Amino acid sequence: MTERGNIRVKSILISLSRYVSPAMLAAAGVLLVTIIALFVPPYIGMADNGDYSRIIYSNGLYILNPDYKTHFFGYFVKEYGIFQHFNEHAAALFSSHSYFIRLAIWLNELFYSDQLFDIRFQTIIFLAMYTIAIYLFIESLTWKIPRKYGYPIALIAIFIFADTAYTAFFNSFFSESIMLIMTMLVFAAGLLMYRNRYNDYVLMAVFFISALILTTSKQQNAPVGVILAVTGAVLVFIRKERSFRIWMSSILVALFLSGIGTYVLIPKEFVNINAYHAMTRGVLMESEDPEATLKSFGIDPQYAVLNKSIYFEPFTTVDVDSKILEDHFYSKYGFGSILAYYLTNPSQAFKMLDIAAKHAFTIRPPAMGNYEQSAGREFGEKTTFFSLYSNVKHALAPKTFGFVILWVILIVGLYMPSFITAVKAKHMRHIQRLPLILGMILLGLSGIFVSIIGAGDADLSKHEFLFTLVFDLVTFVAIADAMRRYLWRSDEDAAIQ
């Protein structure tokens, strides 16, 4: 390139850095890619696996296509009917997702139709929130650092978080879309407080609202509120004002209670489904002597015949909803007793964790297709548009729980020096970085442990979404910190960055 060309490139980069920050670049890039993926034919979304009925009917929507069941797992459906008269369907479960569906219906009726619902109105809401989340997340990592580090970080963010394995969830009624947005906002709010960017009270509100929506979006997320309440305790001390500490303490208590409340409000039907799989697809599945294992729970050994069976099988040995199972099977164990069993049988526990690890790095559930039937694609066909990252991650990530342990050790080891520096310097605001990252890691691990203990290996690829998301977020932060030379500095400045 000529000297004149070099000067022109430098001039363009200077102009870009003046008007477009790395955070703006990342947000704009993710927005553009996602609009192309979800709003330009052939439309990309997620096929129903049978779970949509749990959330749509109680919120005033119904399935239009009489052959809809033939679409299960295979085809994405973007249009649904809106109830015009009395809706007899009660809520099957409580989920914060319902509020977003109702807002989307309101927008749909305002701008499109009061009889036909287009799921893309929900997608518009999610995409707007996701763009904000991306901006705040990248701003927390690139604020006040040289653009030569900031722009590459932004490009990596686009590569990872614009991947259609993530964004296709927006065109669905799965709560993973909410989990994606709210987990990123929780992390971003914590990092922004750490770096003293924006108003602490505003960030406190973002942290609380996002964490509350995340906790209540799905029954499996009940531990999320408890984990964030405990690990977030360090946030109380980032300011000395009494009012700030009272507010922060109050929202942490509220998050703790929301976690407990989410668990308590799990409907009995879903408790039995999960309990059935926790035993038949978990404890018994890897047991060398199922009969003896059942005896240890005080259950008649004859129920070993249920080993490896699934709750939804059309033909079963015994009625899974019968009083017999209620009295002599379900009532004999629970989350606590299964946890105790795995703790006293570590070899069996690690077998289950290895099974979980095989699904822990898959963003897109393998069973669900991404295209409408009208697109002329094969049943269950998945999109390849902007999905290089998710495909590479699925193919190359080691599928053992040992790798997960090594990853945790590596991340903690990388951030320990700066944590020690902050502690010695008594920088209360900057001490929070490692606890924040540990909190995120615990959120991810809870996705694995709760899945295994609560439902065995049933539908692991969806149940472990929180882990694969946290893995990407935390690993991305570590890469960004390495690029901006944060990780290898042990002086006081490193603690402040």
The other form holds:
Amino acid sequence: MTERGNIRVKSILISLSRYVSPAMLAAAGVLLVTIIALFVPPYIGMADNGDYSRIIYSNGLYILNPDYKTHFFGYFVKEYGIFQHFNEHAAALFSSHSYFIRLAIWLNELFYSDQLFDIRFQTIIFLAMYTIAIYLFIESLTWKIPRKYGYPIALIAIFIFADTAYTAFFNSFFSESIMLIMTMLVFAAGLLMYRNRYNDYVLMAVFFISALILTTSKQQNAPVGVILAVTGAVLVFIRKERSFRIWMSSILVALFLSGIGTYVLIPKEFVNINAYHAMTRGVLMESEDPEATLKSFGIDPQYAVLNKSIYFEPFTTVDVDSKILEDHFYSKYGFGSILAYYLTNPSQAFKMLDIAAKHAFTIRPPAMGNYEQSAGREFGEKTTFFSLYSNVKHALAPKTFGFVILWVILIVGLYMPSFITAVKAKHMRHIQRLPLILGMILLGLSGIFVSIIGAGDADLSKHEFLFTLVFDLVTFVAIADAMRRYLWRSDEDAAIQ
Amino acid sequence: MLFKATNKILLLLMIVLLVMITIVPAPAAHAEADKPVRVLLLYDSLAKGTTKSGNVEALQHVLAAYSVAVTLQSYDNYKQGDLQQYTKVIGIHNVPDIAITNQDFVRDFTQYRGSYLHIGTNVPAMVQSKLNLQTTQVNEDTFKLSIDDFSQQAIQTEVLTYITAHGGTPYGLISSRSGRQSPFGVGHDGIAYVPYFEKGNLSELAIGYVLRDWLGWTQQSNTYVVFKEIYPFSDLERLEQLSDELYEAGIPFVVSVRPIFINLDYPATKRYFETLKYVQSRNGNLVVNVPEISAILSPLKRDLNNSFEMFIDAMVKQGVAPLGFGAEMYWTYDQYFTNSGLGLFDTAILFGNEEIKHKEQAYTSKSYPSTLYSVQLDFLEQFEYREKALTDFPMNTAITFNFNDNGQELNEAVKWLRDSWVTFADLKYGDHSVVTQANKIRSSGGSLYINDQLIDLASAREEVSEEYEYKPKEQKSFERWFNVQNKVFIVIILVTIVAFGGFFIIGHRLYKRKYFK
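Got the form predicted alone; could you also share the form predicted together with its partner chain?
Okay, now the whole complex, with that chain kicking things off.
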């Protein structure tokens, strides 16, 4: 019976593989789960934390419900108004997210209404892109490998990446949805180049466009462009044609510049809140002597009274945008001087990193609810639908920075032998895998560093999305490589033709 | 047996009686005396985008100085019977030639017998007849307004009603370039009329004179000097210097100081309090400025009452006695703020609204027995006045300066104060009190009391110790054991490295001997 059963399973797999590749299975699975979560009532989405207005007004949308503010943090809202007159709201912040919102508005006007915007038109765009990203990502790992490895990898991918902690972002105006899709696309493009699947020029374009969108989706992502430009340097050499090398070099330079551009374009008002927290919830918080620390920055030691204060407190001593802070506080420090401070006070830096690590394994922000008010759920209630992975990760991951370091060492260690072999063989395509993975890890770590330097420990769980995502992507790739037996060694040349 | 039962009943009766005595409120007459006067303020339009914009708010600001509880309502929202609940009603008409269409109001108004003040156009027949008014309306005019010892030239307005004949008491004078003249307002027997009222010019002050009589306010008014925008991290040395300068010039003053709700035991906080104590010793009085509302929708729940109490108690501990609070006027129109936090005080300095951030907006204000109406110097500088006039404002007034680090501005303020002949009042000569659960602070006759103990204003400054443990030392267990263990490990590792090095050298030699003979 078992043998017959085995044969039957095998025959099903064989006939399945004729029509459905593992990549297709993963993409279809993620698509199906996400459609059920986001498009079947009760709809799952993300409540506004007050940030939406910054992005929606400049893109021609406005808040319909006069009681909207009572929904903050509590309920997901799916309908917004479309401005019918000239929109005087200047862009509050520069973000690639705007283009997706505008495309969604256009679709909405085409198929639904020119006055009422349903956020799910944006969701459709994101979901289509996410499905493609999943397909490419899984294809890079399962192409030309035995079915018995391919399908389990695809199932694990569904388990992790169809988790509603990730996909609920699609039903929101948070730029995390862009980060999710684009990071996956960048990684997938890199891995597909490593495996020499598809046309290199097409993959180069995917790599560039997704990296560019990722970098410019959020100010916090400014380092992404720089990191990918540096760790992607090996990509220049994977082909010998001059034209490819020129193209690849130019896009890496463009990415580098886009990172710097994103940093420069940070709007001022945004900086004040973060600058405030960078000092009060960062530099001062773990200092043994805040007054001495302030003096080292050339700030009046009396500002020690602000130690540990949070701007989001309902009542504060001073307005973060007040002149007294502009003149005597913010003007005395910046990203660079805080970085220098942490470098010269490593023990404090490690304490901050440990605090950061406490939130580094959370995907779903704990503050925001997932349901609409009409669904009759409690204020701020979160969904449990397809959330096993995110819940387990949140509950079980060791939340110390030491664990993050061990994880990095482990991953780098696992890929090192194949890297050394590739270097010896001067096989550029194979050499590329470790720098790519390292680049992804650095992307995640930059998320942590930037949050601490830029805003102390305030709002960490939302700022560390990039790390938690990269952790999942890289760990998943490592597990998949281990399953398909290509962890220690590079993929065979036979497969790379 | 029967005796016992009667005893029990008697005992029960006594208990019930005792409970009733404690529960039943004090006699109604007493409660009545403490109740503030209630005023219904009706308006037709807030007139946004016109010169009249903000006049409703300005009126609320002036009314607060007379300690009245104001209920703000538009004519559109008026409901039948509302008028009957008030004995004092004010109607502001900002839109000319449009009569009130709310029939409930029109009907109730014909029955209304209380005091009524009409401001603007569309004067009701009742007001016209009671004041024997005759008016004429002029489109666009430029006029001079004068009242008491103040006058302001060249005020421009769009539509102006001139009172050409009247009965009752006239207030101030409007004289136009074209030669027309009209009183600024007239009043008689609870009925008053003011044809022109805008925010930001002399009419804002002038209406104070009309209101004073209309409300029957008899208390003597005083003028105070107030400095605001004082933070724990302001230039404290400059603040002490300012106190010295004003003290030497014999000018009592008030500082509205920003509160801190955390780190109350930090040396920096103590230095702040020491400076405030110094200010107090130099004829300075203190009021607690309300905090900044940073995040209106903060998900964090905080009890403002509790926070204020903590701050005030910390001040008291260091001998600093605040007497009231300083806030933008809108704070008194917010149920959350007035119930939580502001309930500790009976004295308010109300600044003009700058940015309104309500938590629970209320349409009825909370009044404070002692309220100062705040004006900035540049407001007064629009007028011509005799210096003495500044002591004769109709309501308690605070001439307010920002304490900022622009040395020149501050020097100019001190110079202005020093050069003026105005006698500024000392807040602590009035009766003011602040009550927290732990402390009762009050002032009377120029003295300050904390829990009924007179405080010595000239008490010596205490040096604030710089020694402070910002981070509590972590509880360490087995510290010595781990120290020993560390040393043992260091030795083992060193030995291992040396041994490993030795083996490496030996191995290298063996290798060389084997292959390089």
